[in-house]
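Single chain ahead, written as structure tokens, the form predicted on its own.
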Amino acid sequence: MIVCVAVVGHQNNPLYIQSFTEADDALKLHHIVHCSLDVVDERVNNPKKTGPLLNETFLGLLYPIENFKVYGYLTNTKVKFILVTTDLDVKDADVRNFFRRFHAAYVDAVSNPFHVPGKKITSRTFAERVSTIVKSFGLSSAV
């Protein structure tokens, strides 16, 4: 189950971040999803150690901490998206689809001629279509 999906700007500014659970939860998903990112620029900045091509925008997984599990994801103009699950055994095609469709709803959500580039994305439709996705997480690859 996802738990919590963020979008971080190239200058690590969180663009939009939705949890999935209670508000209890939810100060703890944002410190996890900050704590990704010195993943994620330890992955781009020396990828000889970490394995990834530089062209791959799917980062897989970023770290295991207590009950989760935290994917990236680097889009070609840095920005970054951070999935964090409860599920241990997640498929990494699961991931990668949901990363493939999560890209396109952000690429619709700024190609908005009313959004401000680098400024929290505000809009009902992203929000909508993420709260989509996820839900169908895992159910098929197909969709």
Contents of the next structure:
Amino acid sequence: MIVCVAVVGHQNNPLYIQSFTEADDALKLHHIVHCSLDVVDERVNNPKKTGPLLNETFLGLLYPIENFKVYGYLTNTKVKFILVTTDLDVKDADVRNFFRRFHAAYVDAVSNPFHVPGKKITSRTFAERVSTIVKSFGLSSAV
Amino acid sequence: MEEYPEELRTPPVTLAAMVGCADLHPLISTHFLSAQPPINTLALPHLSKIYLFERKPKDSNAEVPPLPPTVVGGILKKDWLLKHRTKVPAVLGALFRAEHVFGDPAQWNNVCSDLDSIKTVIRGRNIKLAVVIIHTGAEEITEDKMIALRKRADVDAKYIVGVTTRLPAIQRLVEIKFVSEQLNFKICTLLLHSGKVTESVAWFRQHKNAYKRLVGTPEAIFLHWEWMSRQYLVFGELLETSSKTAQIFPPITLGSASKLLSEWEFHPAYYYQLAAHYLSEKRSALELVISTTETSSDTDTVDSVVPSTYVGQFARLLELGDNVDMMALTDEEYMRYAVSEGRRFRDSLEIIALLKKAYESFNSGNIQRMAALCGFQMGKEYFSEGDTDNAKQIFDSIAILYRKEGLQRDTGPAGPASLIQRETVHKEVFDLVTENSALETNEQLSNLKITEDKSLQLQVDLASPLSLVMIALVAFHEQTMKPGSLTSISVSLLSNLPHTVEIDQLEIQFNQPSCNFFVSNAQKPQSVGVTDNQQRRVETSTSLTLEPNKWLKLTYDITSDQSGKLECLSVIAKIGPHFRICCKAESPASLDNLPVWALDDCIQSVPIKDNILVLSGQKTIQVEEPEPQVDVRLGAFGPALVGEIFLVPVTVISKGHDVYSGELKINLVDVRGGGLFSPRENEPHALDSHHVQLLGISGPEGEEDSHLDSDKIKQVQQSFGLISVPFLKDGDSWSCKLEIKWHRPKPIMLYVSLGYTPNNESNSQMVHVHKNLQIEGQNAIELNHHYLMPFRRDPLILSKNKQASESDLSQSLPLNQKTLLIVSTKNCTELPIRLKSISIETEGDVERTCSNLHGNEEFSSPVLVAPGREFKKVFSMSSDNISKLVLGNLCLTWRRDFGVEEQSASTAATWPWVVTKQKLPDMDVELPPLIVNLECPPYAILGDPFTYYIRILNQTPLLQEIKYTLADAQSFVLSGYHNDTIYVLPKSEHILSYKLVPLASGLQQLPRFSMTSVRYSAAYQPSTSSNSVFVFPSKPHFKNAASTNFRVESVANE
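Target state, the form predicted in complex with its partner chain; input state, the form predicted on its own:
Below is the whole assembly, all chains and molecules, this chain first.
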């Protein structure tokens, strides 16, 4: 189950962050998202280590923490997508698929002429679409 | 980590045993010890000792006698690994001599039976067997014997696994976890020792995942969290020490076999952070357990619980006399024991320590956000511990990052709060400082409570972040004020807090404490006691409520008796009995610089209505000196005249003030700024350079000694004077006169200032009166002089003639002739002047060269010269046998005329005469070769002929050829030559005579005579003035005496 997704701008400023849990742990999830930026930075700043991942947008598992796993995705414009999930056994393909759809939704949202680049995404349509993508996570491979 | 036994922490140490050939054992064990890594040896001197390795007959017999009920079998005994270092060897070396093996069959049988017995012993122990043949080289080793030997020594492998189900549920889980913990630790240690970091991390992860879900029963869940925390901590420490010692950095091989490992799992800090997380889980779970279970009084059972011989098992120690027995625990007993153990530790400190380790580790690796999260959690721990200082410090340091990355809205305490949150927080703070009763019961905040001995005063200025709370603008309505008079002061207060602030009392403080005043809130009377300020001014305002972003403007009258600067220093707002906000007062003129202004666009209105005050309003006002009630009058009349001692009367008249320790300062200043004296005034020769000089100060009129006592004149310099004024009562007056002398005509400004104190108190203020007067300095008299020959006698002076064209500055006088000196004095002033005398005085030693000087006498009575008029005096002299005429100085004695006072002898005698001197230039004297004398009657009568003689005197010893001309004149008919050339004999006179008949009456020009001396080529013409005669229409009738008078007058009128 996805508990949190986030879009972070190229200056590490949060553009969109949404948690999908009943519990009151939004702050904790925000912290986890924020900390994951360290991992993304590390990956970006040390491309030698990442090797074949140099040109790949999907960053894979960033780090496991407590009961969560954090996955990352980096666009060419240095916008980061972060996914926090509680599932222990996650298929890579599912995550990739999720990020691809999430990215598409983001591109559509920022293509809105009324959106100011670098500002928070306030579009309700985007939120609904993200929520749909999150709900269908894991199901897509079955379909 | 140190709590684990040594055999778990350290790399494995091999234990080898030897049997047989005891003489070789020391040699072998020394060699093994020196090996890398060292190998311990266990030397058995004889084969019979081999039973030491024999397994205890625990599992060899199925009918195990039932264990005593006090002892429960476990999984691992405590010496499970230790025995492999000291008791049970990994390998047993059986040493046989070669001759025994390859010798006679009896010996071979012996070897075989030995091997068999060894094998039976070591089979259960999984001890490897090494057969060593001691070979001296003489015997032959046969292959078949070796094969047989190998067959005999063959060993099977054996593994053991065991699970116990005897313990109650909780303790069983605890035991399993303890055992797995130790095994995991050992495995990880071994992997890390061999440099297999990735495998070690993967192993740990597997270990952690396997046990993560085994939380156990809810009441014992804290044991699980504690265990989890310990796993992370220990592994983190292991990782840290191994990376320190071995400098192995994790080889990141992502996407391959260890694709699920992230590089984060190689950071020890990651494990510390999680350890802290699980420890805090444990704390909350433990707190829950403690709160639900009643506190147990059964401390005996708890005290006597000790670890039993099996790993992860606990038992109760029973002392029955000398015997010590172990009793198994029920789960309830065990829980009590665990809870009481858990209580003994302060988990917060442990958590903080863990987080600090993680924080520092992340920070050193420049992993900011992780570090910030650790810091954030650490700050929370500090805060819940009540250590607000540390908490704030940490929050502040990490808030920078959160602000920078725009996370403030999401991260709560780190960033600025929203307006509603701010309002809540501020309200709480104000409730706290106003000691609102609602909060007094709150124990958490009791240490923040403000009491009498912990009163709080905030210092707020514009630079401080607290300027949001309150800023104060103060403006006086005027720039200057008279002492004692009233002016208004506006105090404007603004609070940018999101809620209203009610002030109980305002105190406005000035640099003159006597001006301080209070403004109390009418709605909260007597809420703030003003006990010690009874004499102070207290104003009451209907409301002292600060609306958010709205100016509160208060205007009050203010007065000050003390001259000088009056500055508003601060405005202190008192809220509640022990809380004060001290705002530094600011001027509205400095509004532009207010950071608050720039930040907030929510100024509703400028606080002060008067626009000028907004721009120029200042928090300071100049309090002037009290109005002097003493008049200083400078009574000088008219311009000053150069040379005279000009008196300026100064009168000090008291009109209401007594004058104590009065002092007059006098200053002379050049109006045109040119300076009145040369810079080096102290040099004696420079005295002359003072164009205007203050000579002295004379005392009041009518005093016996007109000059003041020397002690009263404190100082008189060329342009500066200081006089002390005696004590004057109200109504008295005092006067003195300043004596000023002008050397050059120059206007000056005279400044007189009187400083005094109106009363005799030491601290009273000086009052100053300033007066000034511009005085013109004028030249009184213009002196002129010229020389004159006798009437109608004109000598031909060659030098004069020569220079006539160039200049006539250096006049020459004829030798041996009578000469007149005419001195004219012109009054240049606008005042009448009295002349006492005009005389010519010799200058020093220089001798006067002229003889027969006449007219050097005083006038019988002083002559009055009206303004603009001239007065002339005639001196006559003869220049006999001299070559140069030196006369000396012209001395003029004069003074200004005092009109009516002049008549009284007393004043006339008092006034000093001024002597003005002017040097008369020296004159050359030379012998004229020719002198022309025109002779003509003093007057003529119309139609009456008269004779006009022209005498030409040759004074030279030479014959002089003269060409002359006599021009016709309109008014005369003449007879004789118009032109001619004549010769004048040496030292003789030639006379030309003409008969003239006047044709017109009045002053008429005689026919003009001109001549040329051929010898000197010098043309000559008598002066025009001597060439006219008055023609009467008929013969006049007057006395002889009058005719001389007429002559004098005509000269004077020239």
